[in-house]
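Next up: a single chain in structure tokens, the form predicted alone.
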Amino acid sequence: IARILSAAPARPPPSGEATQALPSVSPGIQRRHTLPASEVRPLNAQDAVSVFEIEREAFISVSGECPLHLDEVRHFLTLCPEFSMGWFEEGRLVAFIIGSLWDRDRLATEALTLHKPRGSNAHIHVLAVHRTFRQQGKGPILMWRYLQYLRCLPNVRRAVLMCEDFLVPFYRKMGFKVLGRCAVTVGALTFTEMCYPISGHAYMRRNSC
């Protein structure tokens, strides 16, 4: 299975283009009397079945398994939501990310399914884009988004993801970096992992991901 499937490659939007294109980040609890247009947001336990079932259909049409089972996006979206982040519109979930922390250099088998509280890295596990909704950029504005999000969370030095080899390219587009083959594999499945230095903490300024 691809751990990250999103939106046909495109080239990220300028900032100007994304700050248009989306509203600033906002609370986690909905309004209560109005469903805006469009909103993005972190997720909550709530959001799960949603985010599952968009999840499910976009995998297990292209590999017939999904990166994270339903218990697993409870488990995630309950012990850290703040490494989440879901676009909606008109109340309806169309796109989301799920993350969590990661405490070494490379990815592990353990990095699928452990949140690191301690740890450095924002560990990527899922990005998908609802069928509707595909072939409209809105998988690469979506990261854009997460990654300037991340630049706020102050012990987050870098974003770590582990795709396959055909989506190198659409993450080389954002920025991210390849580190080489990945230690994690699933059934007869390899993956490249990348990285993406978080910009705004001095030392990363000295040091590459």
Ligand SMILES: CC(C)(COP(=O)(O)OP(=O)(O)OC[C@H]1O[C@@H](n2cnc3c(N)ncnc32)[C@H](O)[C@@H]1OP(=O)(O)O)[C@@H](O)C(=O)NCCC(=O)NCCS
Contents of the next structure:
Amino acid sequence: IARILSAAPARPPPSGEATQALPSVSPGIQRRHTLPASEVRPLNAQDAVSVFEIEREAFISVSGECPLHLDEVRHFLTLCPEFSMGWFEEGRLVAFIIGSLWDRDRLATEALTLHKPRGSNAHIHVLAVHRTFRQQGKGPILMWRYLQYLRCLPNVRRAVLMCEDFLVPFYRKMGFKVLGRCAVTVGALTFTEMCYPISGHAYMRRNSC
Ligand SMILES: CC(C)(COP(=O)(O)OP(=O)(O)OC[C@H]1O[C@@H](n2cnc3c(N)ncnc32)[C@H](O)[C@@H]1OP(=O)(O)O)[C@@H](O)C(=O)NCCC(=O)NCCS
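The form predicted alone done, now the form predicted together with this ligand:
Shown next: the complete complex, the earlier chain at its head.
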């Protein structure tokens, strides 16, 4: 796992449908006593404040709501850090994903706060990119890395997420399929539920969740 995450971020194939193992990218010139130019690694509870700073700008300043409050970020990064991934540039968090496991086919309100270790659905709570690093393809690259990484974890059958309708085309481009309207609502916000098959034959991955 550590080896996979330490490689510099690689671009996903244009279709967003990833079928090959991650290339192993050599780190190039090693500089001593400096932070790595680019690093992708699982997050931990110490990263919670940086995560929340990005969330604050990305969500709270826009709608007053955010997918995970600071205590929930800490909760998931303590309970199941292996379902998170952060992209750092010179030590600064620029993009992240936080996930946990869920044990039902469709999301329910409890999925927003619970990690179900026996579940086979990787529930992606949030993908966010720091404002100044958006529109550079980092979100899709990180998601592609994450989906590849999930294939290395035992028992993960698919990834699921809920998003506002305007982001459906964004996730479709990465290979997610629409499951339908999500049962979960947050205040006045409603969501589309989407999934991405992780395990199974390549034909199954292309055609179903
Ligand atoms: C959505 C997000 C993760 C995209 O990451 P990114 O690295 O900027 O992605 P890209 O470089 O591919 O470019 C942005 C793409 O995001 C999508 N997108 C972002 N904001 C959008 C919006 N308000 N409406 C529609 N599409 C949007 C589009 O597909 C856009 O591609 P386009 O410019 O060709 O239309 C990033 O904009 C972000 O962090 N937003 C705030 C948090 C958020 O909404 N997260 C997703 C819900 S959990």
